[in-house]
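Listed next as structure tokens is one chain, alone, in the form predicted on its own.
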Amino acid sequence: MSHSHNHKLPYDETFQCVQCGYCLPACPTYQTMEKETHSPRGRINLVKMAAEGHLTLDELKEPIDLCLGCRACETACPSGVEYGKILEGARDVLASYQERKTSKPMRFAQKVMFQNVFPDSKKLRLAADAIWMYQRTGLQRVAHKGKLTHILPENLWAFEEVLPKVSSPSERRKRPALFHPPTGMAPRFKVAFFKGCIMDAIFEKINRLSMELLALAGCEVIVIPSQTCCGALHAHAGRRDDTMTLAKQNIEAFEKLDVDFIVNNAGGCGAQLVEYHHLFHGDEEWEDRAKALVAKTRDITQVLGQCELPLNKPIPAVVTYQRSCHMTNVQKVTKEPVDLIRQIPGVTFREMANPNMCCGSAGIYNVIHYEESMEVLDVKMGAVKDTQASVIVTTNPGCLLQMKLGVQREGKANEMRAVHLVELLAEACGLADS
């Protein structure tokens, strides 16, 4: 019976909500599904009812699963309700409850992915090398022509078509572990770079450009091999123990370095890193160590904003900015990216309507809840088109793929592109491989 798990739900936290409804306009799934049960207020009520035994976990599952976890409701909430804690607590309980109902092969596959693939940079590198071979040998062209990619499960074919060209094995091997400022320039900051898992496999070029930009701006950049996945995907899946294991490895790795900042370029990773201390609340050994890492964690735009980039190559384009939810609602980094975009010569910046609305990516939400995600994306693309922008800038890999897919769905590939902010800045600095 599910009720044996219900008492573990975050019941006390649900009383923070006064049911005012200010969160409703900020919630993407409430906008697209138009149901109270798919709003933050509704979900909080459902968690409370389940904790009181008036609802089963099976009945709670769908509304919780269909939450994007964008946490825009937290930003809109006048009462300061910590919705993220309620959501993660509910997902932890549901994951534990569902585990025994999941088939053995599926449990094995999940264990392999979360415990053996995401934390292992060598395995991810091999996967990226395989994708590079697929893209460069003509296999991808053949697969597209014959629509062979449509055999991929969970609508992965849609995302396969917008994957960036991945770096070659030789480019990965040649990447230094230490980047220096230009000759004659004294280091402004000494920083460690958090490279992530998927980010360093599929978006290695953006990682490399990030390191080169930081160096060009006057930073000494260190990349250590002992770091691992941030654990965001694990946390979203309710795998709290796995998340804590990864957090401990990262804390141990970075606390050995004497650096000013630990810099990341992915909104989702940054959001996980800045909340590491929440994982260890009350733990005498790890909570303070986690807080020390949090204190040094910065998004790359926060560091570049304190430096001076040689933005000497004009980019004559209308640019709009897709704000990463985890940058906006968790890290609260909102001003720095826009300031950097506005500094690029030739750029005309136009804010889209409702700019803080999620794009529907949300980790792997767009894969496992494809149809619901596309409804959110279509709303977002309507706002993008109204700006008449030819460039959509974002700061998170999931948002980047989602926006690339949005451009493709709208048939705008010949007149519009989606890029990470680092790519646009590198282009404006004239970096050779941008």
Second form
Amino acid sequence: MSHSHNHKLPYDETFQCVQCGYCLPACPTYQTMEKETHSPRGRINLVKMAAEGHLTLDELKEPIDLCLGCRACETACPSGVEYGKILEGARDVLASYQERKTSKPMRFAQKVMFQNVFPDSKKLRLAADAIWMYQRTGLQRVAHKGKLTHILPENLWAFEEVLPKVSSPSERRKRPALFHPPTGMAPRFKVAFFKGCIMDAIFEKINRLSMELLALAGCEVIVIPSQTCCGALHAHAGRRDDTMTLAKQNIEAFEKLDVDFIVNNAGGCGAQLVEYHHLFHGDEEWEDRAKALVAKTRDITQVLGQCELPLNKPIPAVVTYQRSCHMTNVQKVTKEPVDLIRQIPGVTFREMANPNMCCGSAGIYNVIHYEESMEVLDVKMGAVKDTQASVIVTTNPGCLLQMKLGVQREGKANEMRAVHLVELLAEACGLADS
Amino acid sequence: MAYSKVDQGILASLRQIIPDPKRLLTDKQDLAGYSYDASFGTYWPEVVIQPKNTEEVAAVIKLANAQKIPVYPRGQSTSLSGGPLPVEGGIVLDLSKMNHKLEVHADDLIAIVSPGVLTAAIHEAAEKVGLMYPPDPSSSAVSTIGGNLAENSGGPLGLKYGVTKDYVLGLEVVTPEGEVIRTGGRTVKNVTGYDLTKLLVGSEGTLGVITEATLQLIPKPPAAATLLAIFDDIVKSGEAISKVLTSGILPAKMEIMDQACIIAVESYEPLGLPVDAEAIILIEVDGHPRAVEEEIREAAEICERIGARQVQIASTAAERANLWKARKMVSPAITRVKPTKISEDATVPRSQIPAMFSRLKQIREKYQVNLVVFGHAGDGNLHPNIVADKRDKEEMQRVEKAVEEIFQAAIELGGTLSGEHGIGNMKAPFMEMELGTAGLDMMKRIKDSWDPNNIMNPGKIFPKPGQKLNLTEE
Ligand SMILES: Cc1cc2nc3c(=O)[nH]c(=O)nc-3n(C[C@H](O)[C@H](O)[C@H](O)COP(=O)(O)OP(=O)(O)OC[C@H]3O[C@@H](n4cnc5c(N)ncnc54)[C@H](O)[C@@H]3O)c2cc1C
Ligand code: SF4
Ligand code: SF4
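Same protein, different form: I have the form predicted on its own, so give me the form predicted in complex with the partner chain.
Expanding to the full complex; the earlier chain stays at the top.
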């Protein structure tokens, strides 16, 4: 029975909720799934009821699984309910309960994924190499023609088509570990670059452009190899121990450096990094060391915003911005990206309706809960289309893929493109051809 | 009255009416989501139905009436009095998905809406054409118009503009026997027969299900200004309120916050309010720009004359929003002190506001409860709020007694149990105290003749024999 686990649920935190419902209009899944079960108020109440033994963990599972974790509800809540904590706590409990129920091979596969692949940049690089090969050799074209990819379930097949062109192994090998400001320019900041795991494999090009942009803006950029994955995906999957191991490795790696900032370019990673100290609550030594890292963590837009970029190539286009939930609701970085977009000559910035609503990507939610995610995306694309923008800017790899998928689903690949803000800035600085 | 259970046979009949399984919920985790509102207690429905149109509602109610199954209409469950709670099991009818119609007919100054439309959406639609729908509960971004109509909701603007019932011209209603009727119409003047519209507004879902409403809109006043006055003496602030109200000015809003609120707000987010002051009041006037300018100055002078320590006037929208920030933060700020909030809305005649304040002070001391007061001072609708911890049984028992005494005080001062939140199941035990036996009996007779099988939202408004206020969960 599941009761032995229920007492580990974050029960006390649920009492802060006064069930006022102020969070309902903010929740994307309440909007698309249309029932209380999939609202923040509903989920908090279900956690409470499960903790009290009125519901089993099996009954709790689906509503928790279907939460995007975008935490828009937290921002909307006047009573200061820490929904993020409740969600993570519930996920932890469900994960360890699930683990006992999951078949052995499945458990093994998950372990390999989470403990070996994500944190290991070498393995991810190999995967990227494989994708590169696949894209280069024309296998992709053959596969499409013969609808070979249809062997994959619809969701993965959909993503395969919007995957960016990954950098070649030699390009990646040649990337320096140190980037300098242009000659003659006095360094403004000394920064360490947090490269992420998926970001550095699939979106290596954006990472590279980020480093070049920072340098162009007058920063000395250091990329250390001893860093690892931020642990966000592990945390979302309820694998708290793995997350802590990764966090410790990152803390150790970065505290050795004497830098002004630790810069990341992925909303989701940044959100995980700025909450590292929550992981070590009560552990004096690690909590303090985590806090030191948190204090230096910045999104790339926060650093670029303080510098000056040579934006000398106009981009005449209507641009809209899909805000990453983790940037908005956790890191609370909202102004800097928009300011940067507006600085680009030629750009007409147009905010979409309900800009803070999640796009439905949410970590690997869009892979696991494909249909639910697409419903959220469809609402989002409606708002995007109303702006008549030809460029959708994002600041997170997950959102970027999702928006690319959105463009494709709408059949607008000829009129619209989705880019990372870094790509657009690089273009405006003459750095990229993208 | 013995009700039937929702068995397989009844579910099968319900499925004939609502074939879409997404709108007929029986999973335990789904039922759990419809077992609470913003007040107290957890009651599980047996089935939740999300109708999309009047025909579906009528068919469900017909079946429920024939089978003697209780039905509870529900908007977004922000009720503070237990309104939508399925206290006898049965069917919860979630009307928040009936939100397809929001027509503004600017030439007739009316809006026609379906019940699940959010109140804020009506505000927005009216403002787009230079009009205004005045009832403005603080929950307007979440609550449905159906819920507002059923509770006869009010808000800060109630002082000048009245409450929900003052803006309803006509209704479409499914009766407890499953018939569809229309009351009122789309004209401002309408005196044909009994005023069933007014009877249905505020009936808390006990007389039928509202499936459409015709609302009256008014021109939006072109200008507004707000002032904040700080008082060292709460009784003096009460005097200032009466003086302004009798000076020939009719403010749009007039709100008060006591010292405990000021402290709570300041410790949550410092806004520079003086924590040693006993009360602050906020006054807003609206209308023609020149009149607004003069009236706000006059109101400021009155406050100063009566003894305000400081008066601040704001006339741009941004400055005004800044002043209102403190008031808006009271509710969230106080729940950070302790997690359980018991929010009352006892209302007294305006002249009795100072007397009510001193009664509340006594209650606070007598029962040693965390009681703070804020609210709509201009219309006597105070919000005494007690913050407690519902896990602390002993404290909750003191709270129960304190709440009971708050109601008693309000009624003794010539006031009422509820200014805007309704009776629900929470205040039912005190109904006789306000209405007397005959008064309550008259209401009961109306209920009995509308709903002979008592299937519409049973357990609300009318107390069961021996029913007591209960704030602790079993
Ligand atoms: C933080 C907060 C602030 C609030 N501020 C205010 C305020 O300023 N002023 C105020 O007046 N109230 C206020 N309220 C109370 C509440 O928001 C109102 O009573 C609101 O009108 C309820 O709307 P709802 O859609 O949530 O309805 P519910 O809570 O779902 O239902 C309320 C009642 O209406 C009935 N009902 C709902 N829809 C229908 C229908 N279509 N036909 C028949 N009956 C129906 C239900 O059976 C129930 O009895 C506040 C509540 C909260 C939590
Ligand atoms: S995190 Fe996002 S999806 Fe989950 S309950 Fe909150 S608002 Fe809804
Ligand atoms: S989480 Fe916050 S906003 Fe949502 S119902 Fe609870 S108290 Fe209200």
